[in-house]
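Only one chain is given next, in structure tokens, and it is the form predicted alone.
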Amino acid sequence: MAISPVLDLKEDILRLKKERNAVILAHNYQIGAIQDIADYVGDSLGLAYRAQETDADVIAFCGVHFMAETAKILNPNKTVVLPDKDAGCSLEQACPADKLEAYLAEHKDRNYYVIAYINCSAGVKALCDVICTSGNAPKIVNQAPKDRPILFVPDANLGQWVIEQTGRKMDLWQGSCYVHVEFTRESIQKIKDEYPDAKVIAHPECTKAVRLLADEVCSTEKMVHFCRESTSENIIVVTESGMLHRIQKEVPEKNLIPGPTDHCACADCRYMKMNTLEKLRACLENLSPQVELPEEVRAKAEISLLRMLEQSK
């Protein structure tokens, strides 16, 4: 019996990552071949923390680029790769660190505590004061002095929830995801109305007339326990459609309802999906494309993120 090229390619995979010494991290988003053959599959506070643990050689970061940079930020002498380097992110193009930058120039006086999303280039990191996560930012806010003003960068959604929790006052810089904004309380409400008995749970991304529709606003992390716990069998599921897979992978017995957008059943992220077993194969065979940043950078860059892992504790 012929073998099945998809098992000639994992098998591909695993040989090389073993030749290599690598480590496969995969974010909650990927297509569901990826993360059935990553190591760690989580969100991006999760695999940041795996990625300061590795004691890989090499890191094969299936995800966009903005966390193979993470990765890199966090260990400037091992080889980060990322299968697609066009696996970009709009709410890292919405925040360029020369607008930044800028910004902060122009506004001097304001003396601003920068809190970034980790979101973001590290080019805007190496400017910010901390870094966030969706599933630890209340918790870094609260932490932030009271004697400055912040200024939340890049995500105005996940800002202005963050407000929401904390009652603290930020200025918001006016970033969003493109695909949780696509999600609107009116596609949302339709689906409720299919299954009234569901519960629903949403990305802090998405806007606020979402978020007041769900039973739960949280991280992906966040929410596989919700999903664990919830007495519901019908759960509709607000973010972008990978995490249906991993969700569905660890509670088998929910039914699990993708959240519509006013145009499609279900939200991919073409960043997110321009990684494939192909490019991860590829990417650990040529051991290319690389995540390179300029020391300055990324020694600045790294000081906001060690000190978000620091106060997530």
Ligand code: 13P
Second form
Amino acid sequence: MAISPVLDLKEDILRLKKERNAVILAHNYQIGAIQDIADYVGDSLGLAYRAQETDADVIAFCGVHFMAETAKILNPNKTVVLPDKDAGCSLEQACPADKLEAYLAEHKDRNYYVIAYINCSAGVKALCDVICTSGNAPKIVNQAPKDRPILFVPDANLGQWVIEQTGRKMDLWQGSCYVHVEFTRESIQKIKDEYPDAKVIAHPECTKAVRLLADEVCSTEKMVHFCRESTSENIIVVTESGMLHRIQKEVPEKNLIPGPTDHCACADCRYMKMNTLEKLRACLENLSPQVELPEEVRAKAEISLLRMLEQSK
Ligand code: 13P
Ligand code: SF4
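Would you mind giving the form predicted together with the ligand, to go alongside the form predicted alone above?
Let's see the whole complex now, leading with the same chain.
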């Protein structure tokens, strides 16, 4: 019987993983084949904890660049490779470090406490006081000093949701995720009308108009927990399409319906989908591309990341 090329590819990846003493970490939005071969699949928070805990020599990070960078910030002496170094993020692009630095210099008198959503560069992490993810944002904001104004970067939608959750006032950087803002009140109402008994789960990067239609607004990992606990058979999942693979594996009995946009039956993040099994094999084989960071930036970024991991426990 002929062996299929996909099987060869998977065998190569597993062999290289062993030879390199590597761990494969994957975000919930990765293609199914990558999720299935990974050692751990999760949200940004879970992935940061896994990266912190690992004793592997090499971390092969299947997600987007800022996530692999986070693993490197926490592991300066490990080799961190990623399948495609061009896998960026529209939120990261919305808040370049030089712009944030200039803004903080211009508003020095405000003495901002800066909270950065993890979807940002190491340069931005180095400029802020603490990091948060969608999985812990209200918890982190609640621990911010009461006597300083908060600047929240870069996602204005997530920031608005956190204000609603915590009652804390925050100045918001006006960035957004190009994928999640594609969901509209009309597109989600339409699918709700088709499945009137369905529960709706939405990521906090969605606009308020969409969040208002959701039964639960949460991080990707918490979506898995919600589906496990829910008694509803039909669940509308308003986030990137890779999430459905992860939830379906964990709760096969549920009927998952992708949240549609105005033009598409589901939403894909073009950056997350740049990663393939071929590129994963290549990065393990060549140990390239690697994440490299100036030590000064890494060390400063580590302070805000460790503060988050500590405050998030
Ligand atoms: P999570 O941390 O909830 O997985 O979100 C990451 C992300 O990029 C959402 O677009
Ligand atoms: Fe960035 Fe949005 Fe893609 Fe998440 S889905 S990685 S926030 S562009």
